[in-house]
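To begin, one chain is listed below as structure tokens, in the form predicted on its own.
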Amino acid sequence: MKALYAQSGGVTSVINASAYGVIDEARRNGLEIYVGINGVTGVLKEKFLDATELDIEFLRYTPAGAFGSCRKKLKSESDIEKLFEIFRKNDIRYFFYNGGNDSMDTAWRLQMEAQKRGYELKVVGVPKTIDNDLPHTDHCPGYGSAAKYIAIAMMEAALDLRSMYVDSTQVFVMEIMGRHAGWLAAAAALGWVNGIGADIVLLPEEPFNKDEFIAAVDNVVSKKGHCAIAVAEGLKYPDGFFVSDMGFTDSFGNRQLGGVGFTIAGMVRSELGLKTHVAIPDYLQRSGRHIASATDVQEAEMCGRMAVRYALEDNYGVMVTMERISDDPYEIRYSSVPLNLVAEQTKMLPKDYFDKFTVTEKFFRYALPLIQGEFYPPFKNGLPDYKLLDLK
């Protein structure tokens, strides 16, 4: 029996750990395992890599998508027809799709099409997103490492700000990924567990009020002389419009966002006359493997393994999930949820996880276990020794 694995959507620092889990588990169970290059975009071109005997150890510590990702949404019947022609031609009977909200929609569509066409195909979704916004799972692989990166980056930036504010920058703004949900921006406050973190956190779940925000910044600066701000790219006004809408959509039909950090900094300069500085971690926050969470790496791999086990147990048309049993000691169990309950759905930051411009103790209890431990990559010449595959 042949199995196909592919990666989709924005990558993470641990998505390849999930690939490792899928490939290793498939091989242990006697499956011929292939990888689609650049997600379904490559599958449509029959760009496969035979992973049956591939040396995969490097996947556990290499960030981003080792096999290439894509942002293709299956919209046309011709694409679907071609995919099934390719599946039949290559006798693909298992399909493991590693991605987020839109990717789970693709996986669900393929499972439904297989049933409609009478083609035996077992589709299982492997969760992945730094946004942590997939529903019906406690958290998503990729989030813990990105949250750890953001928390550390904010701690270090806040120290820099504290050193220089007397006659230089007084307000530092970090623009953080998160279109609809503020899970990642909230992580900028985690450093307070060690005494340093974001003073103000602006979340998509909290409608933005300029006057209240300016008053909060003024209050912080009057007390300590400087203010560190974390703002999610998906910050919205009370009417629902994005503060940083760039005026066009991406290939998935999502509004393209960017520049909210500069917008917020501009408000501070205009209203308070303070010198500001803006930083945008952008790709760095999602592929910062050098300081990945060991918990995240281990869970990402296990999600990949569970996807294969579920498929072999005839539990398909589902996405792997994690259910939290306990915060302290931290304990989870793996489960699954039908793909149609996840496809194109968004899990927001619960209201009891934040309070206006800050996060609550409940968020700390939720997030801190996810950033525990370090799983360093091997180093060579003073730098991470990341491996590249020839995908051409």
The other form holds:
2 protein chains.
Amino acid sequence: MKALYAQSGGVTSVINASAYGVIDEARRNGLEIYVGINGVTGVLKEKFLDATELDIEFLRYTPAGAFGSCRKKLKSESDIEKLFEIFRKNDIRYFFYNGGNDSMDTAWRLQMEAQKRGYELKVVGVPKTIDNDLPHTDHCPGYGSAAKYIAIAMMEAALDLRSMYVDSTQVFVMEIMGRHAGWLAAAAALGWVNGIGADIVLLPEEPFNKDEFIAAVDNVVSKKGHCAIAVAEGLKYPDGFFVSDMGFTDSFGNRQLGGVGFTIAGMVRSELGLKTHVAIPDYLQRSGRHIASATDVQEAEMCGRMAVRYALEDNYGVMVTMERISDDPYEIRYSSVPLNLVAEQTKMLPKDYFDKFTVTEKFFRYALPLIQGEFYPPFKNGLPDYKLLDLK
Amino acid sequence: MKALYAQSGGVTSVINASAYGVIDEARRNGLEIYVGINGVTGVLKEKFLDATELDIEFLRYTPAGAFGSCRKKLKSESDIEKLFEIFRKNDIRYFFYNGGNDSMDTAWRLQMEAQKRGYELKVVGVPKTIDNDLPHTDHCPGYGSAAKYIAIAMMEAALDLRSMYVDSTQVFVMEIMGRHAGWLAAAAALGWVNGIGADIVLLPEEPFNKDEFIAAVDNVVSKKGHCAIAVAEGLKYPDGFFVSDMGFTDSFGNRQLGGVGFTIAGMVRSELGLKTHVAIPDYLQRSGRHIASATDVQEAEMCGRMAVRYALEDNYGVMVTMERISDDPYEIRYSSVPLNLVAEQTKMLPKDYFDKFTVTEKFFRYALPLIQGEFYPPFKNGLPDYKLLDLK
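Switching conditions: you have the form predicted on its own, so give me the form predicted together with a further copy of the same chain.
The complete assembly is shown below, putting the previous chain first.
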């Protein structure tokens, strides 16, 4: 009787802490724990790694998916058939899937299929997404660290801008991940708690009005001489059209995508004649383990442990959730929600967390506890001593 | 009799550590130390800050120019006339200018003009540039921290890529600062010392050949399935034309600049049909104080102190330099070089530090000592407790 753990979807800087939690808790409870390489993609090829004796300490501080992730959605009947053949052959009776919305859909699908086939399988989802957009949980492991990364990056860039604006760049734009929800972009304002942060935050939840935006930048610049802007890649016009569609193709004929930062900066340059700079942290924001939130690392590990405990208590077909009991002092309680209530749902930033181009006090109360504490990785040769498994 | 310190040019995460060194050393030696706001731009407006009693502890850990920087070049006779009027009026007899190539030109100009006018002024330059391209010094304060930032960012992004390549992104491109020299882009390979880094490094020193580049990417991807690329913004074709010129204007009619990362990614997409992601850390790499090199912070401070000591020893009209005595154990000695030998010169990456798309063992021996040690800023509310002066 084996337990299987696998990672899925876009990675985070603390997903491996959840792996650590699952593996350690499984071993403490006498489960034979295996890991699928590259999520269900590897499971379909029987690519397993026996983790019963694996040295797992490195999982607590190494970012990204140590066991490989995947984007695969389980759609075809033959894939599902194949998967259950493999489960049966290996006597896999527990499946812990660590991912976001799509992965919870896969987990749910497998739980249903197991029931249909009369195959005893206990599936528990471990939440993970920097996007923080899973419903029925206060927040998601991975978000706190990405939010901390973004808040610090914006503080440092804003200090840079403040030094240079007199006769160089006046407007700095940082393009932040988040195609659907603005949780991450909003984090660019958190630095204000220490005196410096994004002056303007452009969220997918707030339809973009160019005239109002330009007026807002003009207003900030006329007051202090410079303006730091955070823009979510999913920023949309009122008609739902993405602002990131730059309206042209590059020299190789490819449609220019993902350039919302450049689009926004271009508007500022042409409308206000100001000098601009654009940063796109891209993967850096989701794998920036060197500045992870200690709270996030601990919670990611605990979500992994809870998944195992729930399965052993016969609470399965669920995803682990966190319920907030109190903001200050910060306190959460672990709980669970049926997978089908999470699958393919998206939690947007609540309306009272933002106000036009800024975030509200309510957002600060929500987000600040999630970025508390530093848990630095060990260093060797002046660089983090991250470890790699051979996944071939 | 006063001493004046000012910051100039693009900032770094440790330029304030040099300010700390200058101010503290000046005070220890009984000098009345003033700081010019926004470099010579502020000095021309008599915008001074009396630093004789200033609490300067925050300068050791706050990035960017705490006193404001500028891009101004002293060209006009009337500006120079004005400056000496102000110097005379305030009895300024020492001038410490903290900057890069252009700033050392300004410092040299002022030293010459003082001599011409029979005005007793001792000018000493304090080196600073993340570009690391000042001649006659082994390296420049600011470089070690930016190099450390870039090495870590590339390690983390490469781990991310390695997790995702099976059915998502195969090629990651990071666009790195450096219009003339490839010192910073080369740092993206340093992570290999701990097992992961950039597979391909594109430097301004190596004329870009698209066919060879595409073949190199194809080779890496066919071997391991994914490829992490670092590209310097100053990458050029053999005819000197910048690769970053994307060959089109944006929807607002502005020429699209600084997009070398997107250009390179576009080539990979269209020639090899691989999925790509692009990161542009921009200001984040030069103001990323949260992950500064302790060696760099200490040396930046010491360069500031040495500037004061040299001036007091009547060794002026010079810039502070660092001479390397040994790589292992790492040892340097402080020295000085006449300002006119530094002004407007650029030190390129030596030919034996790189080899086509990679860096050599020699570069590792050179760069690794510069990124050693961590000197974290203090944290408050989960974020660095950076301090801001009111510069108005």
